[in-house]
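A single chain comes next, written as structure tokens; it is the form predicted on its own.
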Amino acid sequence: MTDTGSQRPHRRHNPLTGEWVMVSPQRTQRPWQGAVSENVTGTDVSFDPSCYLCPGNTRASGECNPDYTAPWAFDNDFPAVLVPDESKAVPASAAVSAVHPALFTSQSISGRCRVLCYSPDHQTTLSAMTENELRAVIRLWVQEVQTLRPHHRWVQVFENRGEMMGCSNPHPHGQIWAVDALPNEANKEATQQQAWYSSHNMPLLESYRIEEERLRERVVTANTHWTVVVPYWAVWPFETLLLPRRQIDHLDGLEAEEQAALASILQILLGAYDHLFTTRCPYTMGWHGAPGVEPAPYWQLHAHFYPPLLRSATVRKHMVGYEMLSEAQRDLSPEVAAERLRQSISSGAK
């Protein structure tokens, strides 16, 4: 057993980032008199004439969507980063203060932002899709990554689901931000994974998956090609980590059978979240693949799922106070969270 802290406060190390999280299981007993969010409700229309992402509608930019019938992607009309313009490029050094360069350093950032419409059906979600519909979304992820990776250092596939996670449009969609620099989280994960590989000649997350499958304490569900765990170092109450069962650099390395198995396990996992909270569970999810196109035997493809809900569909975890000023902290132990997700699957989740 690795839950050595039992019901007493303790810290756990995250080998993927090198950071620590404080676990305080006894705090689940405290009464709650704080903010209670409204229950998450979905739309009940398959087409919304005012939606910028529905087929055939005109977006805020003036562009008109095609009458798409399958997953479809386009360049974000309001991107966070811009495609490089050689005539206007500014060297990074030009933005450095001549007085104290170590204190006032900046660099240019360029890239490409894409919006991925998962379905023409305005009211559906990934958790409500059939396996065939999920396979189509996965194929779009793969195609987009395959196109963007040769041109950008980091390709971040992600989805913010629900208003609680800042999603501004209920139409089922995700995004990709492909950037020409290695972001903070990617840099930490690369450093840690490279160090582990140098010492053990095996990917860190492969070693971790094998141990989790042996222990069975935090495994939520698994199939032939994929395993879902609540990570030992989880920060969010019902955070999960989705891992392939062989070393893969990035999404565009998935074989057809792995894509089919991924659709199946996504249906189970996302259905478990919805069933556990009796609502369309909000979350942020994202894929971390190896930087660039160079072979990366040290890196293991993985997806993070971060639902914010804590006690119910209307009570969320807030990252404030000690979390912002000192260190991440959680109340519910990862082992209890994993057990509750397993029960959700066995009691009726897809």
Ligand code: H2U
Given for the second form:
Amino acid sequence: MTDTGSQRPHRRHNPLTGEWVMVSPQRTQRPWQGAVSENVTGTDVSFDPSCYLCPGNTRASGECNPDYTAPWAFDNDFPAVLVPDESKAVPASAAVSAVHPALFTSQSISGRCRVLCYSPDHQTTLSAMTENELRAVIRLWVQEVQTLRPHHRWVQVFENRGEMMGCSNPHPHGQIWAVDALPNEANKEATQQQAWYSSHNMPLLESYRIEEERLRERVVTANTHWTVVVPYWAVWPFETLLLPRRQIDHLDGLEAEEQAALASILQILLGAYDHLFTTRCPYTMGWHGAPGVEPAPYWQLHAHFYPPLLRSATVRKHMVGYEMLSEAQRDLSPEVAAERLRQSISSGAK
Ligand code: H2U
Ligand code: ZN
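Same protein, the form predicted together with 5,6-dihydrouridine-5'-monophosphate this time rather than the form predicted on its own?
Below, the chain from earlier opens the complete complex, with every other chain and molecule after it.
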């Protein structure tokens, strides 16, 4: 079934992960309360002497940040994984003397964690940046991916924005965790994309993008090189998927023109989120590029945006109850969410 207009409960399949999401559009009879004017994460100082990411300040490690004026990255002082040499000293798995060792399987993991300061300005956000500033952030993403990809199986570029997403510091920053294993999400997406490619001879997300561009229902915005959709299988209320309009393995494959177009569409999308909730909309966003460095024609580079907000700046969706125990569920249909985001773009542009 692909009936998107259905007001009856149904399940939708996510071809990228193989999972299902339950949609209950009849529950959205409750009226949309509109945005609540409340700035949940705002700060208005450009330099905070106590911020560990501001230029010239000393971090918890005792290291001093340079007086950087453009996007700048450093090794995370509290990395979740250690670089291969350091981790070698640690035994891969403490031997478990169990009757069923298969019940206690572990493996070693190494890698490198980076922190990316998007700007020296403590109070700005990606959504408030000029296209030029955004291009500089994109260049840093590209450089970092270029450097890390040859050494690590999976390079996860991401950003948690806002206290609601557990972000400890409002200073605009992202992170990269480059690891020497294929994490769960990467593994699911690789399996699904490989299977689609071998039966259709086309990347799954290319087939999907072309269909969405034809249907238009869930397209939020698009330009020459990029398309943003609320995916058919979206779980988070205003979740979006950002797709290039040709097959690209990873961020380091972006041409200059594609980087410029990315800056433009990011500004529109992030502006739409902020405008929709009249706040600096919290989110987790991240890039999924192909694992490893070998050419991956089956894989399509994409970014996921997961804002947790539901009806206002203070009402968030929680993944609890049925969702933790059975499967993800949403009320607002992806089609309605896409329409709201499109409206937010057009009213924000006025
Ligand atoms: P959040 O995006 O979750 O706020 O994390 C910021 C990262 O910055 C976090 O991973 C690192 C933390 O380990 N950090 C440093 O590397 N040095 C510091 O002095 C404090 C925080
Ligand atoms: Zn700062």
